[in-house]
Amino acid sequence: MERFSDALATGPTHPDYTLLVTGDRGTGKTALLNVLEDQAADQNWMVITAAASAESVSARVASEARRCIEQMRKGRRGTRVSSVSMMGVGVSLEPDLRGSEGAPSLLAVLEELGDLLADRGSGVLLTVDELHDVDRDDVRNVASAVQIVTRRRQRPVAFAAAALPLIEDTHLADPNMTFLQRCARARLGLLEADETRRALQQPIIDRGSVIKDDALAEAAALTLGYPYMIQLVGFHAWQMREDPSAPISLINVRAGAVVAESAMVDQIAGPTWNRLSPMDRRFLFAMLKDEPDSSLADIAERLERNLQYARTYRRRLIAAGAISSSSKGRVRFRHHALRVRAETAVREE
């Protein structure tokens, strides 16, 4: 947040003026994008946001940018422009000066909008969530336009996007994605133990209540520093009290954790599982025999494959947010919810 605020104040020469936020599901990527949008709006910038859908982001952002230009010409200024849909349709790599049906291209409208805002001492922030799910040609088109407008022509058009770590092996592995490769990184992960306790305790204190020491210790242990799990356990433990004025107890935390774990299986483990290939899933099935972690050599033996083969799938699954390395040659499920999802799949088969 501090880096990006400084970037907006400095201008396009700042390294963080174009930023890529990466992290597993539930680590706070979208929440961080929202904060960055608020920072821009607080500085009287325009904000165009994007989220996954079935429409070309290039066409939609160009349309919203044109609307911004029209607003400015008519003397109206809004900051948060709209929620722009994205994902899907492929477009050309190099943006030309005209878009479909003779409309100005994304490059042309961003240049015009940037010029107008520069004259007023302001700018526009483009944010894109779930960038990993956007069609690669569409990403190239957006990246090319922003690179020309921001980096080469120094217009006040800032860019921030969020993606799962697997983008490193997909879009960022494309040699034509040099702009994205040069974006500054903000990598979100698990919280440290003291951060976890503070994240659980401080909102409770802010609302005029308390959590007992044993309850706080167990809540922190149950969440394993996973941001979304922290949010869920804290919320449901709060809700479990029969007396809203009573401190949050160990019983409240344990009851809240049951609800939180179920939500994690559905909302975090489910989408992760659905993206995995059959062999990815076989790798996870092979891990179910061990607790808390598995030897890569044992997994290779269970899969009837060599160690190099297992290493390849370890890298794939780490990028997908399914597992993590616990020590040299050993891996574990990134979160217990994914182990539960794998166990459910075994029973269903």
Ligand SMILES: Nc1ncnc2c1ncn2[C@@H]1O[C@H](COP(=O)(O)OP(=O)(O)OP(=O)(O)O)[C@@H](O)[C@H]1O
Contents of the next structure:
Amino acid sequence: MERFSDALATGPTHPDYTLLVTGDRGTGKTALLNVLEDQAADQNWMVITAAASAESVSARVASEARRCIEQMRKGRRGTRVSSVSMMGVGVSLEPDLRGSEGAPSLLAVLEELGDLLADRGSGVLLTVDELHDVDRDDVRNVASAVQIVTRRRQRPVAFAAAALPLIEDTHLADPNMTFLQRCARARLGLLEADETRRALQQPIIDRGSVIKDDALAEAAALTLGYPYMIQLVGFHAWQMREDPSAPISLINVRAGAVVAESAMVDQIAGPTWNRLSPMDRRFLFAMLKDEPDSSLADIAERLERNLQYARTYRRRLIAAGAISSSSKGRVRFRHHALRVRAETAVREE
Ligand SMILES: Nc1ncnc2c1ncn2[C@@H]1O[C@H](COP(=O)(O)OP(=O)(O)OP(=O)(O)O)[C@@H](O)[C@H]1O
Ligand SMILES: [Mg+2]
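Alternate state requested, the form predicted in complex with the named molecule (shown: the form predicted on its own):
Once more the chain from above appears, this time first in line as the rest of the complex follows.
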């Protein structure tokens, strides 16, 4: 947040003016993009938001940029002009803004908008969520327009995108994606132990309640510093109290954690699991026998494949956010919820 507000204040020469946020599911990428949008709006900037969905990002940005231009011509400024919710519900566009010969090029519209905003000492922030799911040609279109307007012509068009780490192996590995490769990076991950305790305790204190020390210690340990889990455990422990004025106890935390864990399985492990191939899943099944981690050699043996083969799948699964390397030649589930999801799948087979 600090880096970005500094970038907005400095201008297009600042390295963080074009930013790529990466992190596993539920680490707070969308939450962070929303804060960056608020920061820009507070500076009276325009904000155009887009996400992977049926409509192309280029088409959406072009039409929204046209809308910004129209707004400025009408003398209204500094408002958030659009948003695409996480459910993918778009804002309907006014028909008169669509040219009859189809939309003008994204580059032309962004250049015009950039010029207008530069004259007024303002700017526009372009955010793209779920960038890993945006079609490659579409990413290239947006990237090349921003490359020219922001980097070459130094217009106030800032760019912030969010993606799962698997983008390293897809869009970022594409030699034609130099714009993305040169975006500054913000990697979101697990919170430290003291940050985790603060994230759990502060909202409780802010709402005029307390959590007992042993309950806080257990809640923090249960979450493993995973931001989405922190939110779930905190919420459900709070809800578990029969007397809302009582302090949150160890019993409340344990009961809340059960509900939180099952939400993690559905909401975090589910989407990860659904993207995996049958062989990816067989690799995970082969890990279930071991706790807390597995040796790659054992997995290869169980799969009846060689070590080289197992290494290829290890790389794929790390990129997919399913596993991580625990030590040399050993892997573990990235989070407990995915192990639970894999166990369920084994039972269903
Ligand atoms: N720093 C934070 N402060 C408060 N809440 C947060 C923070 N980070 C994440 N959260 C909460 O955790 C949940 C997950 O965050 P978010 O949706 O931003 O994750 P994400 O990285 O975009 O996940 P996905 O890859 O699945 O889209 C949200 O409900 C969000 O409110
Ligand atoms: Mg998100």
